[in-house]
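What follows is a single chain, given as structure tokens, in the form predicted alone.
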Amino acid sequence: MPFNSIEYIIFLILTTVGFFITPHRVRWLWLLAASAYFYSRSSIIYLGVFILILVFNYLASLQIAKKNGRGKKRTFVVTILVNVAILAFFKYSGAFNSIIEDLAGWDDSFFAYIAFPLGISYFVFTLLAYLIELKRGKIVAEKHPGIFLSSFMFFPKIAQGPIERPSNIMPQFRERHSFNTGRTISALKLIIWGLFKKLVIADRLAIYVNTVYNNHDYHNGTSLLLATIFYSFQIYADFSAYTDIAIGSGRLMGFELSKNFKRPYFAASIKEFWNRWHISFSLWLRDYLFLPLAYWFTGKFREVTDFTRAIEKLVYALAIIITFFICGLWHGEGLNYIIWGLLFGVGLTFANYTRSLGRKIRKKAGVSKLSLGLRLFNVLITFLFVSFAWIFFRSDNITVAGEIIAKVFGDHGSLFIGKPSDIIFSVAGVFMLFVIELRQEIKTGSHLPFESEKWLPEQLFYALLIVLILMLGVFDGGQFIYFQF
């Protein structure tokens, strides 16, 4: 049940009203009844699938808590490898197939029959941080079964997330929500924005990029080009408008999911922009993966010399570049998507070992710090990075990825235009983002992308936004990007 659905918006608001009507005791089994069918509406089978997960390791969690010492540490292991295998089985069953073909050469094996179920890495990624905040002793293990069920299934953050910590979804299920008018409206004006981000900007955008990038091969270097700078929008416009839709449908029934982007393309550096994309996946990795192999790092090296600057050094380049090879296989099994985490491990890696150099060039320079000028420019180099990352993304496979980077940098000619009014349009979207981000970025830090002091033009705003979904959205039921993964 896509959000960009008529089928989703009737499901939000029977299920919204469902829920404000539902005594407060039971609304967990409302709300456990109504990701049910949400996410049956993707897979009744993966359904029960994700069912017996949970179950699994809401007993598991509990014996976590209860045991101690070894017994404690076995139970903690054990069940983040289960969790782990299961996640592995569903990402990788093309890659074990064709491992299987190559070694026995069978035409098909069982793998080749399994499908990747929907929202399988944030539903595994958000037990992994349940797991290990217990473990840590941060949090107590949930003994109501139906809020662990009701709180891992929610059905706004299932598929994309955001990745909740439990710490901050779980005590909500707990408090009674009444309905409140302005956090309705706040709401539904986050929704609006999330769809004219997908239908208007995304969608358009990706009607370009797709004729381009599906058709390499009959493409110079200059539509490639656009291509790529298109799609680094495209897929900005479409997560994020998905993340959007899933914080306006929790928060009309009062649940406050996580933020997840914060305008990344404004950012100044590689670290930064990880700092506002994805926000919750980059906790995830710094804290569940980055940090523990720093530590684990720092020990081994205490352990036979001094701990100086250059090994502090050493460390960090280790770990992030772990860190991100794991991030780039989670994301695919092609070499491709690995070859984009390395970008960015290598990226980091880089900018924290010149960062001594950057400072002695520009007290040498004269330039403060603080310079507007050097910050575009660095907006700009990073904007530019990243946009180069995602041809290996966008791209099928490492060959295809090649090829286009060779016809970028040196095969250029006159631009394909297709039909002229996508271009128009899509130059356009990619235009009032830019606007309505540069406001957020420079005058306020809300969420939702215009807010004013006098009420009319307010209004006017989110309602020139229905009539541009309605004028200009792409409604051909297209898929949010992030589903795949």
The other form holds:
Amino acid sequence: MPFNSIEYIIFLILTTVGFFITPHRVRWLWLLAASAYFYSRSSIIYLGVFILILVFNYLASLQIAKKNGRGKKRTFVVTILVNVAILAFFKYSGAFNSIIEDLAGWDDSFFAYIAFPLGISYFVFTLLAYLIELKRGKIVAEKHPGIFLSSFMFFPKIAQGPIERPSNIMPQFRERHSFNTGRTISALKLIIWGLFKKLVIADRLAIYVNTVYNNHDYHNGTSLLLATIFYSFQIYADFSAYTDIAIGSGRLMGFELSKNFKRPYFAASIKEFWNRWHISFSLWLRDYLFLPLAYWFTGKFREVTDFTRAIEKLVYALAIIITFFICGLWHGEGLNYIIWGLLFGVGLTFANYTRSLGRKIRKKAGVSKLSLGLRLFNVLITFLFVSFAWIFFRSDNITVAGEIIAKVFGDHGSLFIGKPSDIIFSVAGVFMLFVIELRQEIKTGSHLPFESEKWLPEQLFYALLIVLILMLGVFDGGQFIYFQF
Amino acid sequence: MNSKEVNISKSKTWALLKRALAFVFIVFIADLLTGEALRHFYFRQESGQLYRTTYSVDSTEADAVIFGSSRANHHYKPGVLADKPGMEVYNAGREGNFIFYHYGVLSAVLERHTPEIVILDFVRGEFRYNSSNYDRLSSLLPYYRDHPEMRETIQLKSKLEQLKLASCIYPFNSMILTVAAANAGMYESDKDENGYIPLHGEWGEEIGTGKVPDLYDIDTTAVETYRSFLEDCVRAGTEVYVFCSPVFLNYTYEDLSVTMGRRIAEELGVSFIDLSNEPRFLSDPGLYWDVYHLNDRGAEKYSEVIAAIISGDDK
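Right, and the form predicted together with the partner chain of this protein, after the form predicted alone?
Let us now look at the entire complex, which starts with that chain.
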């Protein structure tokens, strides 16, 4: 049940109404039933698999909480390994099938019949965060099986995140949520904005991007370049739209999910980009992968606070490259995803090593660190770097990515237009997104697209968004991009 | 909570409720005004693809009407097919559309007029399941309100299509620029000949071999719609012909959809004639615009063949 469907809107209204008329003590049951229904629309078999995984983790987490010393550690490690194995089993079944085909010559091994369960990567990463926090003693184990199940199955976040911290989401399932008009309005605004970004911007851009990328052999570098730039905006509009609808859906019932995006294309460096892009995932990687790795490498667990000395730069480089390697692998089994991840790892390492050189150049040129021109230049460079990396992400495989890059850098000609209205709507959508986000960036800082002290302009703005959705939205655009991860 | 707090809370809720109602009202008015404006300009078009659909649905009283996708639109020349003086032929083929669209338009035509002859151009893989075939029904959304006979077909687009159609704007989704361009007269230069659009230019390559497709899923709704198309024509007393028009490929296999289409036609006593590999059209690439489309010269020759078949001169 995609968020951009009428079916979901009806489901959300019924779930919200049902939530508020259900007594507080059994609301978890209502949410669990709604979430189970939501997930069953994707696959009833995998709903059963998810519940089994949760039962296993629930029992294991109680054991981790109960035990001490080596027993605790052993249970923790085994539970983590089982979860990672489950993720790998579903996520890389295609790769396992290829290996078996190469080794044994069977092209239809057991793995060939494994379909990818919706949201498995997000689901397992949220579970891992819970187990790690539990092991670190930062949270206590949730003993109520109903709250445990419903918080992990919570439908707004199960398919595509945000990857919630247990310390944020679980307590909210114990709180008493009453209907709040202001919060409901804010939630609805976010949902309208999310639908606008998905239907009017992302799915419109997808028409050109898919036409060009899916037939890259027939297109020149100019068209591929435009398709790549469009893809940068498409994936952002698509993913951030999902998050906005997820946050809005949770907020309708009084749940606050984590923010996942903060205008990433206004970032002036790769580091800043990752602080603004898929934030819940970046923080997960930082807290549960990068920092433990860095501490492990330095052998200075908890003592190291910066990485300015040479040895620590090396440690930083190693930890960051491993982290982004896993970031790429998390997205998919293809080498193109690994290259995509490594590009960011190498880029961040390069930036770290050349920081003092940059400072010297800036000094020599007499350019202030705070200069607007320098900031704009850095924003542009970062955007181009990220867009270049998206080529690997969007391409079917590494060979295709190589062919596209070769064309972008050397084979130019007349631009493929296709249906002119698609280009016009796409450019208009990106322009509108840019203007709204620029205003947010330099003026309001708000997550909502428009806020005003006066209610009429605000009402008119959101009414305009609805009119534009009806008039220009692509209603047959299909699923969100990140559902495949 | 004391009584003062209760009063403040009540007045706040009341104010917010009023704003919510105002918002719904603003959206309703904006939707109504914009939708009606789009409707007005949509039906004011006098040229272009959208206009041709409107003409097919609302106006054509031709003796023979041709249905099909782009291949129908570019292959059947009304001037050649009109074999007797005063006979009018209209080509209602539209690019990128399939049996659902054809049946929707046919329903509207039969509602007000009974053509003597209906020709359906059938393509290989016509019954292959493809969700985008249903999406294409958006071409018929503008007619939903005034054509009850088309509604059942249009509702195939999606389960909750009726709900979306409560909006006045939605039927004209993504059409604003095309409608504006047509109203500004930008399509006046690409004149059609009773719906037929000629393709100019020649395919320069030698004939290839049609790739045997993988087994595909049959769309049973498409099959049923095709059957209804033929049945409705037969019931109305219209003579129906189903043709598979030429393709510049050597086919070495029988397509599953063609087999099914022929069988259904035979059951209903309808002529089903597969000319996709007709030798007269396989030797000259100069008759083609691309592998799947005849150019104007090819259409002329093909329409002569069709006219001869219909008049009984070509057995």
